[in-house]
Amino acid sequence: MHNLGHTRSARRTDHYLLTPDTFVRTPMPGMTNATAVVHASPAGGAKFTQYTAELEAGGAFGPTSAQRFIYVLEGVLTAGECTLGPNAYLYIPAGTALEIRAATKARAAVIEKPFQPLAGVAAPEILSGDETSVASVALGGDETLQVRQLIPEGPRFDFAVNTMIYEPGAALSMVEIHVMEHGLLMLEGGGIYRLGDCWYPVTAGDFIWMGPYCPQWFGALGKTPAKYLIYKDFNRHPLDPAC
């Protein structure tokens, strides 16, 4: 049904929100009987790219000169000798020449980002887990609020990946503002974050892209946790250019 224009959907100079109903799917290349929505990428602003790819039984997607961090939201991803199912994840270094194939009909959440490397520091290894397998970890000491890690602290890793998971009524003990940008799918539930001077009602779906410096907040609502897979730039100096 025609929208009549209206959306949740919002751009600002340093944050975006985008909702499904706006969602564009675009082939890429490498891609066969696969397609991606493109979330956030250097031409919004970010030094990443994070898009979901979708793929039929079958379809694959082939490598990158960039790192790459697949989430799998559904289905199942092979890679090599990997098999991976929903909440798995698989990060991938820069350079490897590695195709990522459906099993099944799948949807992935995908980082790449160039590597930074820094002198005198092993370059990172191929890495596979299961998000749900992963120790949880309270914010602040804050129990309602748990963070599972997913990218091994420590500066052979230029970027970090988390979950959030925030029983209802949880929030941020504060407005946060710092160097680092984020890319934020949310996974579950939902509730109100505040991003620069504005407010907006998030749900599972939902992407945000959070450039450095954005004032950022979030308190989940509803009766069931709310849930996000979150990216940051970590380990590397403000000063050190992107490769």
Ligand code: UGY
The other form holds:
Amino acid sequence: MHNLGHTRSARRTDHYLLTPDTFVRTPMPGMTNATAVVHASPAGGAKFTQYTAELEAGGAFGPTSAQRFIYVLEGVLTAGECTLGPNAYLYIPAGTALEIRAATKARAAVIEKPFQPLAGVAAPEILSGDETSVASVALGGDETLQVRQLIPEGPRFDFAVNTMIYEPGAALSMVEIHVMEHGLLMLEGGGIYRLGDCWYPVTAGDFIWMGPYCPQWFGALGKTPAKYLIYKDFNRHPLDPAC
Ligand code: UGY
Ligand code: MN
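Please give the other form, namely the form predicted in complex with this ligand, since only the form predicted on its own has been shown so far.
Next comes the full complex, and the chain you just saw is listed first.
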């Protein structure tokens, strides 16, 4: 049902907000019985790709030459020996041919980035985990804002993926402006996101891309916590070639 051309989705040069009413599904090479909503890509200004893969039972992903991070939103995926239910995640190094199959109808957030090697530092290996069993850390000591780091710390990885959970009323303590870009998927709850000079109401299901140096701030609203999954490029010098 159209809404007289109205949507909360918005696009600016240093950020965009994409709400589910504007999502368009597209096939991706190598996918079978699956489609993707491509949220972030070089075409939109990002240096990585982020999409939501929607798979029928038995559906599968095609391979990619980039490193890949998968976070299960719904249903069950299998990858080699791994079985991944909701909140489970998998990191697959660049150049690893590992088939991802849906054991049930499933949805997953997928992030892909060309790997930037670092001289003298070993490339990362495959890893999996469950977000709910990762210990959380209070951001800057604020117990109402908990961060779970899904990718291990250290220079082997050239990106980070975290979840952030805000109690109702919790907020970032500052407007952040930084060189890293972000891909952000709202998982639960909602609030107000400041991006550049705009303030947006956001809710579960929304996607945000923030380019380098995009001013950003979030405050949670409502009676339940707000939770998001957030990607950033990390651990590399800004002058290192992006690959
Ligand atoms: O990791 C971050 O930069 C994070 N604090 N940014 C954000 O939540 N917008
Ligand atoms: Mn940030």
